[in-house]
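The chain below stands alone and is given in structure tokens; this is the form predicted on its own.
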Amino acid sequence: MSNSVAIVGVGYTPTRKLTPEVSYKEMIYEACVRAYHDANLASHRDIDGFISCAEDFLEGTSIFDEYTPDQLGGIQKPMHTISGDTLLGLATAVMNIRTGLQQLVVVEAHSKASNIKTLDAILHYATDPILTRPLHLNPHFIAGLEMQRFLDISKNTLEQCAEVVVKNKRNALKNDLSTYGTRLTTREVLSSEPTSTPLTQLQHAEPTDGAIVFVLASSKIAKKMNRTPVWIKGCGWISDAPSLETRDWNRCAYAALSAQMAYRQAGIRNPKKQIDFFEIDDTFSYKELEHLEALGIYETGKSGKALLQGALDPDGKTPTNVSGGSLGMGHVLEATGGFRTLEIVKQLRAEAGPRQLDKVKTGLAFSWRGLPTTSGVTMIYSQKGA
């Protein structure tokens, strides 16, 4: 029996800064209807299992998977919550299918960030309660320290980090789902309000609302459901040291190790040559450069130069965040990796409209759980199946 797994359906809502007219349940339902239609799913009763990607602290509700079966058609079906990004939910669905336990699995993720009044306080609560939290610092100080260390080691520059913002917000202008697409200059990015040195406000991805639903199927039924399934060739995930005092500040281990796992599964030896484009975490400007180097796309210190040479542009050698990334689309909390995957699905199906890339067959999505974690997931997608 083949272990191949494919995405056969995807549905989503636009990402928007404010959505006072709908609840998160209505957003999930809208995405769900679109996903089931995309998968040519005759009945939700054919689905074997459901996965919801949500964090109870963000939702304000414990045991959150009790609040999602209704809008997914998952009543009295196996369902559980992954407290992590969509990519971790997709990896879990892959494992469920590869074991033969299930044939058809639905993964849901969403953000109602506009309902959260104290997002920074929630991030602060995630820091170490003995050594870090008593300092009463805004948790973004961690990103500032990490950025400074990355720049010191890699010799990439502040100007190159600012150029990531310029590129991604420009790319987002061609994405009808984006919230923060605009044209900026490097100077405007660097002169925006300081947050945690050397970060400035425009180098942060702003939170936004949205929902996304994926339908995954085994190779046995994938091609019967969708003529253009997108195959998951590899998935890897890792959580490095949780505390600031025990992690290695000299390398981005969570990205490097998760990528190595995914590359082994997909048979990737040279990701720069074997993967056509990349949708990766850019929660902060420097993260795109740091992750490109940790994923092995560029050597240490080379990603910033590649950016300035146009290699990361849509018509470059390694197109990165053609969608606009989180800096252009907005950070959709646990759904962020889902929207990175959405772009890859659209590109591989040749459905990306004005931003469609030429002759792309393989794409990589990478997600980082966000501050203060060191957790990451790498997924490799392809037009080619088993």
Second form
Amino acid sequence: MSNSVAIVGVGYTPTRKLTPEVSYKEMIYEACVRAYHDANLASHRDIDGFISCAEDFLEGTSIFDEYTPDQLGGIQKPMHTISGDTLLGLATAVMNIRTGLQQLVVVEAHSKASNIKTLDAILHYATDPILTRPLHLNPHFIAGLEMQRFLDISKNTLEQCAEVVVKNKRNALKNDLSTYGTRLTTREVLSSEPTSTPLTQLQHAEPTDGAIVFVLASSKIAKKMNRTPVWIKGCGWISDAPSLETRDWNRCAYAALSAQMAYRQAGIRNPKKQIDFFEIDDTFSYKELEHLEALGIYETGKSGKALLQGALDPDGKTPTNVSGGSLGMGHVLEATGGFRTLEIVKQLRAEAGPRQLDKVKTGLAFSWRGLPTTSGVTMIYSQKGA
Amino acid sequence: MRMNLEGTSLKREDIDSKRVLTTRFRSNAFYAWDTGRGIGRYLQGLKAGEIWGTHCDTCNRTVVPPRIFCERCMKNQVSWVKLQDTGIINTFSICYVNWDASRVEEPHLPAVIEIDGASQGHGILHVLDEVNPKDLKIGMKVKAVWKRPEERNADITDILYWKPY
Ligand SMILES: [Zn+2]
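Having seen the form predicted on its own, the form predicted together with the partner chain:
The next block holds the full complex; its first chain is the one shown before.
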């Protein structure tokens, strides 16, 4: 395909619980300068367009897209904001480039979660103002409902969900960017403070700060810019009926359908065989298993057993969240899919150091928009161009 | 004033007597933004009664409020420059409308003030006072009126307002 798109540069800051030493602009600038260096950009003036992934309510600023050009070198250039995860921004950049109007596009996402003093209240405003908000429930209850139903339908177990936490926090110990790496037992996970049952505190990814910037290029210029471009072979994004009253609690259609859309583009018929490793949303423990099954990597109810047999470990058949995922690195709001993608870029470039996987050529990133949504994005990345 | 609009208008008593369905909540959206190095030092300067800018060594441009990188050349070779607390009016407006759309007696006077010592065209947004609005002109020389040192809070309101001099 002559209109392929590749990631030719990435820059980031480490994910941290608190980042008082920088403003969000300074944090993004730091990631940006590294990304442009990584892409061997002669000048930021060569960039054709900019996309920032940000949500006004999380920033505390209306029309936040007016606050994004300076720190990216994007003044007097086309720029717009996607109020969604990084992966949706990357998918948008792919489309921009495929129009032929832009050759070089930058995607930025960040989290200053530490600056939001009432994060759960902001989450609450995502629920229906007439039907749900008057009940005054902490919105994490929705994850509790979802997990309860998921375990009942799939017959995966609480212990298997806890094992997701154990694995991801263990993986994070090998990731120098991570904040929450630790050794835990499933008993410790299950006996931590109950939140919205069946969830316990350690099964929640913690809101964390961080910034990430990607440079994407058309196939015409990608190889000239970077010796190891990472090609975007497929991207799919789906929003399901989100209301708590009408959504399908039995299946995770947003993940399944977004994956099918991406697989079609990438020519993938057997994802388990054709994809070497997975960086997928694990905002809550059960989400990793739920998403793996919806993505078609395991049949319903089979992911938990596979996990216990080590198949999801770095040396297993389907390595999942080798980076540590959000449970190990922290949940960086709209930057979450960006950090999942970062791990894939590092692995495919053989730059992952102590956690480098053997002979990996193709990786899948999946992001979920978070509570209370039923929206997700699947991206397929590959070493090989079209 | 009665407007000629179609429909059924609501009265306060309709809501109080629950004749119509209403739902209420008080917003609970609070933030504590990290100022970072650029704006952090700027605010500390205000507490000391000083206005600081930064000079980009590549573009030879002094900006205020200061920033630790230059959005034009994208380099971070900047040096700190202490500016004057005087300047000239770049633009202004005489505002008679309150938050609730009621009229104000004494108009608010927002202005962009190009700070002496910064590059031409670079200034801060603030408010004017001690001036007859009729006398306001673009290019007018103004100076800062500061809060007393013990009242300053490392805040943009450490400057009370600007007045002609
Ligand atoms: Zn400059």
